[in-house]
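Here you get one chain, nothing else, as structure tokens; it is the form predicted alone.
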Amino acid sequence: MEEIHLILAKNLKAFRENKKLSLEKVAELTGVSKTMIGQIERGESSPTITTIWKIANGLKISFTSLINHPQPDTQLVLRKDIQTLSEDHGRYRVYPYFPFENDKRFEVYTVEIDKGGYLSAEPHIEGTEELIVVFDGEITIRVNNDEYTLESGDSIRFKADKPHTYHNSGKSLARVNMILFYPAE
């Protein structure tokens, strides 16, 4: 499997090709220094995800799009294949199944919190929803200060272009679907 900090480099240069933005503009844009987006679009620096979400959020493009090869026409995807992503000290999972495409303009997660784990999330891009369905377990999600209890079963939709949290209130291991909607450009 090619390491992340290799297919980062090869979508960030992509990307900013693509939009015929100079390294210089993608440094204003985004509060990375150009030195810095220089070194991570030659695979010389594996940023941290705080660096890789000011990127994102300064070009207005999802995380994963940033993260994961291009998909083929049709995918299979493993859980086994997938690189799990962790807060909390682990008790917090996220499993990007389907990243973000441009056409798409979302991405498929599955969450999984373990008893207690908890996750402060930093807003997302301005008009990004995310869309939430509980299959295990019990989660409370704050946003705006309203705090909703879901439980096997229940869904929730809400503008996460705003700060909000994830905390598993339950008994016991919690499983969530998320999908992140994003606006059109």
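Show the form predicted together with the DNA, please, the one above being the form predicted alone.
Next comes a single chain, given without company.
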């Protein structure tokens, strides 16, 4: 995932070069020193919100045009490129496929739990829902003092703003797809 200040860097530089403005000219228009403009463009600085505001106003462009980088229409994500999150002595693995970003209201994970493996999750922010589909194995989910056992092909949806646990209660590796959903307030 690209860092926000690098996105800003690209957008600002692209805009400036497109308009054929010098650093000095931008400094004059925005009231931000040309040194700082240069550092921002090179990704060497994470400007404060007031600085970004000065730039957006001085250049007469929107705040978001500086921080939104156009998503490609198609995005391929290979497992080998995914950073794995493991714990319980490596007995489960979480693969973040599509992490949260700005205005998307959900994120997508895949979770593998070895036989006997156990996963305890802290409550997510209020309102969060979890949608799970089991692909392989058997999983027992405990939430709100209720226990649900799911097998391959089963699914469940629950409010995830309370503590909850996952347990591989079957005889083989369990694999599930998990969607975390954050409803708009």
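Since the model is a prediction, treat every value here as computed from it, not as a measurement. Positions refer to the first chain, counted from 1. If you superpose the two forms and keep the largest set of C-alpha atoms that fall within 1.5 Å, you have the rigid core.
Positional change of residue 62 between these two forms reaches 2 Å or more at the C-alpha, relative to the superposed core.
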